[in-house]
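What follows is one chain in structure tokens, specifically the form predicted alone.
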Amino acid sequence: MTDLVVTEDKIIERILTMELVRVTERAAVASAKLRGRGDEKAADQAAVDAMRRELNKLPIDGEIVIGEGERDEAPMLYIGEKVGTKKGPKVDIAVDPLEGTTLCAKDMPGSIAVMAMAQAGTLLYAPDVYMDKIAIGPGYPKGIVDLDAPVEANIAALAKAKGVKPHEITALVMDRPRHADLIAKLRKIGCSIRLITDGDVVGVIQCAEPATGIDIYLGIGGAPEGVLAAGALRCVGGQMQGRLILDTPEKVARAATMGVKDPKKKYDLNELASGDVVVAATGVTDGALLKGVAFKGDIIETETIVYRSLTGTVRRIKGEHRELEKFHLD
């Protein structure tokens, strides 16, 4: 039995490091060809096609549990889609082939290609809906913040734990009309607020990167992004809670078919992403977390960050790619 466990772990480790990096690299390069062209759909589809193509080369029996749609005919990597050669371990996969489609289309900072992979049954299986989230980085007592607590209480608790005044806390929030009340409350507290237009996977991860100066992420973003970010935070010891926003009978029914029994359930970090999870993200455009794809003559340069929860490892991988035909470049 011990030998079997060791063997499976080695197989999973091999798949979830360099082979996972290749998947996000290919997706990033494909979408980077369309940076600044103003065509969000084309850039997203290019990333999807590249990611699907590379996933289907991997020796895994994989299923997309967090994706960009739920219908078999969808051109995106849809929830329930099977990927891989079917000749390897069963794994769950969460994808966002191009997080920040608008950022890529406008050649603005922060667009990435990102995905997570874990043993089957360990990533949240839920419909492609919005999620209310709260996240902080490592080093704080468990439960220091809570999704259901007033924002004032969360900021006060976090500031006390950090040993600073509430006005010294920096919160990251997506710049959306739905967050007007949240932003007003943070302004009243006196917090510094960093607003982002897109890209809340990177937004959550920045809580765990001391150099960014972000203390807390608050607000509503995509559920796929929530699962991906939770996987990354588990690797570095952060905290996160999320709740699916199932605000119509149709969404509740869809979630129920996927095993969501309580539509108002508050998920903690380990419920969003448990087991041995690996997250890989490759920069498409330059940003706070990663440099974007650089086309330099016959060489393509990429930067990827890989998180693994089992070992708490964070790897930064800079690639120089010379076999350009593998990227399906014209």
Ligand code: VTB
Contents of the next structure:
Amino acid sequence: MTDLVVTEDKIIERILTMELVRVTERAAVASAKLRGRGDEKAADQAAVDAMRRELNKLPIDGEIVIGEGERDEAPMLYIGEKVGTKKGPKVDIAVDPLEGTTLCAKDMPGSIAVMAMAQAGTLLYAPDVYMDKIAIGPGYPKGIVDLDAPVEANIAALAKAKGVKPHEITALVMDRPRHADLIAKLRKIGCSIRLITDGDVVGVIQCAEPATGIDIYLGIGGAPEGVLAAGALRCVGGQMQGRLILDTPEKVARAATMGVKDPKKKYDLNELASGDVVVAATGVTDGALLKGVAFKGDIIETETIVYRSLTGTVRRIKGEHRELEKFHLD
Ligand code: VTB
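Target state, the form predicted together with the ligand; input state, the form predicted alone:
Below is the whole assembly, all chains and molecules, this chain first.
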């Protein structure tokens, strides 16, 4: 486990914390206008357009380090794209303008607009591959669960630390065929399993939100999503480990160009997102963490959660928006 020391040069401008709220609010509103219309690409593009427009208003010298893809794949918010007015701190920007495009297109729970901002060089530059993840909330001894331990051992250790029986632990797992063995083992222990179809940024964060009832996140999801979730977990406390799934020479080579020296490295929370990191997420559809965008006559309501790791501050912000069209939010 890497202990974290945040040095002065890793502290980003606190004033920017609230600016991120506008960015995710407007991305969420833009994609929510296409909620339930069955068009994932259009909803995603709407969020990308809005997020990029808002990012470019920020007084930052930002670089997209986790985004919509490589430059040749994604015309906007591609990895390496510069964002902001350039008059401000050099920062890493990680974005998922619409996390859970299918959830939005089908108006299913749990889609969000999410982004993270951190001092340059302090986020893991995760390639667009899978990541094997384990995460628990705050208040437990360091290292009681481990990505490389058997699931039975992890559940037993967590249950003991929590003062419950193993079958009283609730795990969150993505409902995928690759998790069949994991799910079978959890069923054998008797755990409750919350299966999600998509959206494991929220999936991981739920471990640190007592109201959700989730004790542990287990399984394989997107690596970029793992870094975004780690940024939030850093702010609220909790433990997380992740290992990139680099199962082809091409993936190993791609990861190496992004600075990954050891393709089998097990990253802990402070290696996924070190330094001072701010994470903002706005609900697009109603979900366990956030209410979705609500269109009420000429008012648009949003709910955003914004985390700052340096202070451990978490803010929930309800927004009431009027005349959005004046801000070119078509
Ligand atoms: C994962 C997960 C995301 O898409 O990337 C998933 O981290 C894709 O997984 O939250 P599959 O390839 O198994 O479908 C999300 O669920 C949504 O972007």
